[in-house]
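As a starting point, one isolated chain is supplied in C-alpha cells, in the form predicted alone.
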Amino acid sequence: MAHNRRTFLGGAAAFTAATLAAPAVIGQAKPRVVVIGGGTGGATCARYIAKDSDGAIDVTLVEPNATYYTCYFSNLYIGGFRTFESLAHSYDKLTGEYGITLAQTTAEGVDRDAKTVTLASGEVLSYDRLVIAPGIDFRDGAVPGWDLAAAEIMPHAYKAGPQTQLLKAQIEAMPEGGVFCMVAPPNPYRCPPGPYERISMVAHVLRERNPTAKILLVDPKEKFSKQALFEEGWQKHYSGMIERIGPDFGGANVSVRPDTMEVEIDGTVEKVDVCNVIPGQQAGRIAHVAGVTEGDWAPVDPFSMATKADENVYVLGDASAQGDMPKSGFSANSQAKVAAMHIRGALTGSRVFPAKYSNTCWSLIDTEDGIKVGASYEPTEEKIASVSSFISQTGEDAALRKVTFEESLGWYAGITADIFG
C-alpha cells in the first residue's frame, strides 16, 4: 500500500526496527536520506531533497516537536510586537505533500561505519546520505551558578518555544522600577544581533510599562553584530534605561545565583528581578555523538556542507563550522539547498551547480526602526567566503528604517513558506 504521508512516533508499533533496517528489494530500492533536527537547515533540505528528487528519493526527518518555533522573530513577541502563534510552523505540508516520513522522536546514536541511526525508542533507520542539523546546545558552566534547571528561573529563551513565554512573562510582571539583567554570550553564538535585539525589545516593553526601570546588558565581548546601530538607536529611544558592562568593566567575570536572583560580576553583587542568561554555546549533541565535530562546532566542506570527518554526513546551520557566515535562520536556509542540490546529485545523477551562499539579519529597535546586516558569499579551499556585504547605516531616515523592518516582514513570510511548504 502507498504512503505520501507516513507519521510514527517513538515506540509506535507502525515501523519496526526490522523494517526500518532492511535494504530494500533488489529492483524497488530507492537512496535513502535521514534528516536529523526540523529546524530551519533541516526541513529546508529535506523539502528540497524530496520536492526535487520528484519521489526518486526516501527521505525521513527525526524531530520530536510536532511544531518548530522560529527563534528569528521571537524577540519581536517578547517586544509585543508579533504573537506567539506566529512563529509557530507544522510539518504537515512536508509529510502531506512531499511524502516526507516524520519520525517524531530524537536520534540518539549514529553508526556512520553501518549507515544507521539509532532512534531513542531503538528503532534503526538506514541511511545513504544523513544531515544533521541540530541547532545549538549549551555549554556546561558556561555561566557559573547556571544550568538547565535555572533555566525555569533565569530563562535563556535562546531556543524558541515555553523559554519565551516565561521571558515575557517575568518581563511583564517585573515591579514599578526594577532591573532586568542579561547575561550576554561569548562568540560563536547562534544569530548574532540576537541579543542586542532582544534588549531593544525589553526597553520598548518597560518604557510603556515600567518607564523608571534599567536594563544591565553584561556582555563578554569587546564589541557586537550593528553595534553602532543599536547604540545610536538606545540613545535616541532609551535614553538612561540601558547600561552595558563589557569585558574591560568585568563582563567576561560573571556568576549568577538564580535563588537569591543575585549576579556577580567582577565581584560585585547586584540584586536583579528578572535575568535572562544566554550561555557559550555548541552543536547539538547528536553532532557530538556522530563524531564529526572538533571542539564545539563540526567543520564542513565549503562547496557541499559535507562534514570534513565523513562524506556521506552533512551538517547545517548553527551547528557547522564552515567560515564567514554567521550563525542565522537565513544561512541555514541558505546552506541546506546547497546541501540538499549536492545529496540530489550524488543519489539521482542530476545536475549540480556551484554552491553560492547569502545571508542577511534584520533586528528591530523600536516601533518602525529596523536595520539589517548581510553578504553574499562563495566557498574556497579553506572556508565559506563573504565576497560582498552590506548594513544599515547610522543616521538614517524614519522612512528608510520604516522600509527596512517591512522587508523584513516580507523576508519571514517568505523564508517560513520556503521551508514548510
Second form
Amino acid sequence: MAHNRRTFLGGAAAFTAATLAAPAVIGQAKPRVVVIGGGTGGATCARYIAKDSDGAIDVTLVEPNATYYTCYFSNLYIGGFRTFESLAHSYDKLTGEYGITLAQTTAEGVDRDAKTVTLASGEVLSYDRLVIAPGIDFRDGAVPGWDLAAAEIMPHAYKAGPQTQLLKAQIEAMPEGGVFCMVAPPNPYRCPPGPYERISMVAHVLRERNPTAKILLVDPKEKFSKQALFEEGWQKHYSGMIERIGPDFGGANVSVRPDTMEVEIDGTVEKVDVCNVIPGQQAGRIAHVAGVTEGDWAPVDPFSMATKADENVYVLGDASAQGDMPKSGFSANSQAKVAAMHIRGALTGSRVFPAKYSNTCWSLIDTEDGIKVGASYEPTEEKIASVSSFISQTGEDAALRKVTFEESLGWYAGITADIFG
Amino acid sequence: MRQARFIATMTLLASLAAPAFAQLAGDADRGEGFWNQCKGCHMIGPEARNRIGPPLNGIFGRRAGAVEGFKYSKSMARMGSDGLTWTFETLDAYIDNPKALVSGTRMAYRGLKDPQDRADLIAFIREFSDKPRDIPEAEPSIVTSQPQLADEVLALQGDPDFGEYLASECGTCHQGDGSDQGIPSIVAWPEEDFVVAMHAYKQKLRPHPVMQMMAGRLTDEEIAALAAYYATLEPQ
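Swap state to the form predicted together with its partner chain from the form predicted alone:
Now the full complex is given, and it begins with the chain already shown.
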C-alpha cells in the first residue's frame, strides 16, 4: 500500500514537471498505455503507439525476458536451417529509439476499476489503456501424465527458448534407429501448421544423422493445416519414416509417463526415445487474472481488438478469441496495428481508419521446399471473418518452392523489423 | 503531364474493375430457423449420416457429389467431376434455384429467394465445416468483395496519412528501409507505377497469390493513398 502511494506521488510530480515544460497541455497528464507481453502482438503494439504518437503517449512494456526468441522459425533451428541466435531479438531499439519504458518483470495483477497493473516487484502502474498480449499457457491435465515439470524430460518446445534447444539436443542424441514421438495439440492452438513443420524438420535431421529412426505423430485431430502438402512432402522426402496416428486409431486418447519414457496410445504402450508433448492451450495467465476471458480465451471486439469485458483493455494475438484468424505471429502483428490505431485515436484524437487484418504462414518441408497459406479478414459484428484465402498447391515445381522459401526469409526479416524496430 | 497521365491510367483501370457489391454476413442463429426446410432430408452435426440427402457436415470446400456411399443424380456426379466445389457462392446459387445450377438434381426444393435468408442459412451450415482459425486454408466464412468505406474516408484520395496506416500491413513483409531479400522493395516507387502494379494484382493479371489477395481488397482510393505514401519514403 505504501508503495502504491509512493507511485501515486511520483506520478503527480511527473505531472507537475510536464505542465511546466508544456503549458499547452495544462490540466491533462500524458496518457499512459501499459502493454503486458513483449512478443509479436505486444511489441508491435507498443512500437506503433510510440512511433505514431511522437511521444504524446507514455508506453510501458512489461516483459520479464531481456531477449525474445521467435516461435516462428524455431522449427528451422531444430532442422539446422537457422542458428539459435538468429531467433533472438532485443528490446533495445524499442527503448532507445522509440522511448518505450521496459519493465523487465512479470505482471501479477490487474485492477480494472482502478486502472492499475501490479508488477511482481510490487510496483503499481496506472494506465489509460491496457494491452494484454501474453501468448499461450498449457491447460492443466491436457495430456495425462504431463505437467510443466515434466517439460524438462518431455519438452513442449512451443514457447521458443531453452525448450527449443533442449528438444534439438534430444533429437541429435537419439540412439540409432530410435523413436521420436510428438503428441500434437487439439484445436485451437498456436500456429496451426507448426507441429507438422516440426515433424518435417525432425525428419530432415534424422534422415541425415539417423536414417533408421522412426517418427510417431499422435494427433487428436482428423485434419490439420496444409495436410495434403505436408503428406505429399513426407512421402517425397521422408518415405517410410513418419507414422501418424489420428483419432480413428486412438490419437485422441493419449497419456505419457516421463519417468519411463513411455507413451500410452489407446491402451497400447510405446517406448520412445524423445517425446515432444504439445498440450492443449489457453490464454496466458494474466488474461485470466484480469478477468477478461470466457473459458480458455479472451473474446474481443472484431473492429478494435478491445475486450468484450472492458473497452479500455485490449487482448492481442494467441490469447484472444476473435473469430477466424489463426493463432500466429502474423495475425498478432496484424491485430496489434489495428489496436494501436484505436488506442491512439482514443487518447490523442488521431484518425481511426477501418480495421484490416491478414495472415500468411510459410512452412518448410525440406531444403528449399517451402509452402504457404494465407487469408484476408474483415471485422463483422459477430467475429473477424475470413473473406478470401490461398494455399500452395501440391505438385508445384522445385523452382517455385525455392522462391516460396526465400520469400519466407524476407518475411522473417520484415516482420521482426516491424516488431522490434 | 505527369498528373494527366496518372488520371488517364486510373480511368482505363477503373473501366476494367469489377463492380462493388455489399458484404453479406449471415446470422447463423437466424439461419437455424431456415434449416427446418432442409432437415426433412439432410442431417448435420456429429451424428449426421446419409438420408434422403447427404449429410452437410464439412460441405465447405467439398467437391459436389463427393459423399461416400450416397447415390447422387447423374447430373450432380457430373458437376462434381467437372470441378464444382461448394463455397458460399455456389451454395448460394444452388439454394436460390437448385435446378439452375444442377439441371438434373434430385433435390426437390423450390429455392430460398431472399439473399439475406440464404446468407443466414449458409452461415448456419458453415458452422459445421472446418474453421479457418484451425485450418487457415478452410473456405472463407463470409462473402464480401470491396470494403465499404465511409464517405469521409473515400474523400482521402492519395492521402499519405491514410497510406501510412494502410502501409502498416505491407510493412510486415516489405521492409521500410528498402532492403530487398526474398521480398522486393516497394520504397520510393513512382506513384503511377505503384498504382498500375496494384491494379494488375487486383485484376489477377500479375500472378503472386499473396499480392492478389492483398490488392484484391483495396479500393482505388486506398491504392492511391498507399502510392502517395510510398512515394514519399527514401531508401536507406
